[in-house]
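The data below hold one chain only, encoded as structure tokens and taken in the form predicted alone.
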Amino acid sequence: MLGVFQTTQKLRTSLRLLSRAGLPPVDLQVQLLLRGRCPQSATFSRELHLGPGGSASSPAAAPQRLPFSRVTVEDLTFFRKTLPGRAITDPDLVQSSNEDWLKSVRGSSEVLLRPQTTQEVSQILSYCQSRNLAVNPQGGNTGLVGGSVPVYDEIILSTSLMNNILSFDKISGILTCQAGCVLENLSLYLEERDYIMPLDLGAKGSCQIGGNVATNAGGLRLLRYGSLRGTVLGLEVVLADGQVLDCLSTLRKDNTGYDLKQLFIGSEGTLGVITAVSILCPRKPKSVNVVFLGCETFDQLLKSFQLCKGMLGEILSAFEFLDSECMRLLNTHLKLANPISDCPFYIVIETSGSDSDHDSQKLHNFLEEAMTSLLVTDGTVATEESKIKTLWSMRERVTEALTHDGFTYKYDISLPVERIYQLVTDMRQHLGERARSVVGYGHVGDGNLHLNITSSAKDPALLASIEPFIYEWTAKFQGSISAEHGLGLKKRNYIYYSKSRPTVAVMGKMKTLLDPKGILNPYKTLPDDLK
């Protein structure tokens, strides 16, 4: 198969694995007794969200704190009785749950609750609603839009200890587990049983399945296995009043009434807390190949995708891209060497099937046609697991490389496929020298662009140049301002670029019906003007 490339230029056939590349604890009960209520904490938290030079008028800024109750000594007594040893108030332990992993959003919660069962979640929410205490549900805290951390002093409800696999049906491939199971752990469990998870994310080592479902995460396998709206068969959800909604079906077909689980997929914890998931898992492929290709133009990349779909068909499981700026950051910050010659654009293609000879022949035919047609200029193929991981790292570690390039403005846009890279080009022209880097990568197979812009530090003037330009551009071409990351805190007020006002109004009515006091993940997902 590699001989196809050697007819054009010498390929690198030997890929080396690349190395990837305070205050003393004070008991919150003592703090509460000493200070009573502390209204200035809301001001402090608001300043954290605005950042240096930030403006409260920015649609992404935190709104004013809503009139929720504040935690009292009596509240702590209840939480400690309900969760012995798992109601955390040590500031050093709570700190990491207050801040998102990008370190761009930080709340000021003083209480971290770690339930282990659905019943404990039910007790907590029932109590919090009766006391009008706001709650921030949190999974692996890998979100990118400020949806997984408090805005002010909301109680953090972590599902990290709800990590049990409840059942697995080897015949149907249906897995049922608690919401706190880490995606990578589920993948390892299934692989031992000759199955895989239907989604794969760069954050799989930290993200939790409950958070994946709550944000309707897409990832690298959506092209092959579809979205979580199709693979999730059932959910168990605790509503704001503590009522447990048991929709934990394991049936492929169930046409009795409304499909309520769909309300909670992608709702970002604003309608209920997901405590368990049942999900349909595909069989583990016996044959996996990964190809890393280079293209001179984005038009050639799109034509390669079209050819790929036609010639690889049922074995195509991923078609990803990254641009030369991404490669520069990988080289510079993570010391990852380019496995092929330098090109303006790079493609990562994965095939997975049940017959290695059949798959290899189909892949060989595709590569031969792509080379003959001059759609690609260079490439390499990996069939061994270690080399496959190396090639995938060129795509999966772009986010990591960006964190070393400065403050990052991250955008997750869905567009008609032919428009994907035009936005990157137009943004570069629009910003000029004001940005350090403007890079584009993402999932060509489902029209999902990850546009990232870096600067030396948080820059309100630069942000004002990016937004709303990016949202207006996206709306102009009938795209979505959030393909898979959700809206969270940062994008809530931009929802109208993708959804009509009547549609958003219905969303508000759903929120009011299921969470009348608004205690679940306040300040997120829905716009501030929705009363």
Given for the second form:
Amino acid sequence: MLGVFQTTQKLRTSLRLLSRAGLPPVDLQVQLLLRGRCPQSATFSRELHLGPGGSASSPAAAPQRLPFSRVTVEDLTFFRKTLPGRAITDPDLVQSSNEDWLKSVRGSSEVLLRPQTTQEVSQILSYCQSRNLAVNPQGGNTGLVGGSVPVYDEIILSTSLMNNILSFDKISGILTCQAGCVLENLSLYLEERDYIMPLDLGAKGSCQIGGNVATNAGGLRLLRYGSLRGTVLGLEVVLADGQVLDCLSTLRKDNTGYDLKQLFIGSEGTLGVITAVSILCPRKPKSVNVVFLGCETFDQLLKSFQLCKGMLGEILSAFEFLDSECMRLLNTHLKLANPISDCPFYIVIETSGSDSDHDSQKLHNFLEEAMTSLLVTDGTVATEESKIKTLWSMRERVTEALTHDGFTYKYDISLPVERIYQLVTDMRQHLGERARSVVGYGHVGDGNLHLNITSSAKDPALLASIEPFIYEWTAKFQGSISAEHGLGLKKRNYIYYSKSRPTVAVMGKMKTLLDPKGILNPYKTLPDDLK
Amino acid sequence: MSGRVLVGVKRVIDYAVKIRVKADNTGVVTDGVKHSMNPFCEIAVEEAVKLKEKKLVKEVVAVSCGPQQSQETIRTALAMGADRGIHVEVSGKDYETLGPLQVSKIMAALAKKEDAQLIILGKQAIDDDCNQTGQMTAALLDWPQGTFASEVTLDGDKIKVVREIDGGLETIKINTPAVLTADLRLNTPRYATLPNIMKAKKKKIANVKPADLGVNLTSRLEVLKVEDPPQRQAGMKVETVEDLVGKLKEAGKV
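And the form predicted in complex with the partner chain, for comparison with the form predicted alone?
Complete assembly follows, chain above in first position.
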């Protein structure tokens, strides 16, 4: 790979020399040349999910490059002047920002910008709009739908250096911070002050709050604290023309006009760049218990859920599930031992309350009932932080375990709760021997299934069996083809399985209104046929 | 041969919690802070329960010295498979000064009272890091000791202990009755499963006072001050070699 890299570096240098000489950078030719030197592992989005003919026939494949300008020496001079020392063009440093966490999509951006202030973001976007340069806003780059990395040579606008906490009100629990704050750091900050973030996800060590808001991230605590649409009180957003929209309110209630921040929440960086967030944080619970249970059938799991809501209702803060295939992957690839005996289904339940005695009592009553009525066949309880972390890792690290099992096809579906596992069993039957593993896990309490399929290598024939079968199945039960991961690059063209044409048409109008030149995160979120 | 094992379990601040020093520097903040069983004590309980499952011992008794909350720690041991518990009630000032010497006197007295064949303790507690209770208990009873055990094998009336020492592993053979202290690699403690947690609720925990055992709790140690370790200073990044040399000269290092 190093040899390939050095060769591409030489090509880039010669490109730069050529452009300095006034000749336009050779576009298609260079793409082909580079492609010739990196034949294997999907290095270009266009190669992603190629049909057998080698043409970009799959709806997930990237469209042709739109006629944005290309970065010139003058552009670089401007960026370097605006962001001294933070306009990065060194290929080694830009490389990791060009590829997503799953290593499934890779762009060819040559410029990584790292602003520290909203003002700098404004200057950059204003300039890029006037120059018709495409921009890819990037937070922690932990997205799973290829929305966080460039498709072609879009300029990467990273919020990583915008990591200051601006204020925290101890009485109301309202936190205001820049968009580049890492979620886990915010959690640690708040925990010292007896509060917690209202959301939590496996990627917390890397994901940034701006990105969380841009994707309307769900996570493990949604069951208890609700979605970001409720907990985010205000946003500061920079629009495509550089205008700074200050909607950074810290008010719980404010019915004065249209609530613009809701537009940007979940917009995946296509309507504006979020630069600051104010969010309502709950108090840190005094008593947290985590229970890991085993069930024989999915039906029993659902009954346990009903029992749980009835007996633990007000202290319930998470209800997650994973199947035996997930456990097998955790055992095999991460050497995590099963805390209980082997069962077809596992549940992770978390309770959060203000009184440990009351909560233990409620929990024990529930567990006794669940065991005597044989809804649950085995389980264990944790009250100590160290054990809680270990039990949670059984659920949180499934994604990681999958990456070791081969190439992963990830699906994030919302369905009526009773139907959730049926999709997994139908998919297993449908794929038969063609897939290596088919696993189901997720936020069953929210009706959200994470269905993952692995194969030893990227397999277009396998993909053709999975899609559109899975989307049609989901549409049949009025489900969502992307419950919380968003659409990004990979799912943009499937939007019609969950949203009507008139609805999507209005989305297109909003996009044109806020980003007339379409420079913000192009090729993502909205379907290709809108152009 | 009663085949009885005494296992000492200590209630300590959970190892994942961030420790805070009290404002008056007399100790660390324990109020409202999450506590759990000392990790090495968990390993000790696991070893005892394993011996019982192999039918090499007949009864596992979990012992804890401390205030009311120590009973939770005993319950955890019961949920892991111990048969019954003994809570030696120590609270207030006595609890603040409770240390290895007092606990080992209590353990020795209990060993005689309960006719124990074996005492298994964790090698040390994660709050004081003393690493003394096992050794003192053995001395008071005049029993052999197998400390830092990473492997224990019962062989008739003798015990083979593989010990983790600085130079590597040392294997010794000791007579019973004996005291063992558990090191990290002795075993991996099991999770208390629900059926056992339910059963544990019905198991008995006896209440005993140190005076009943004829133990004097006076401590000969006095804590003068508890303070934070010095804050780690942030490093500095310099742009050029000249800057580096300049800074070193400034600091008087060159």
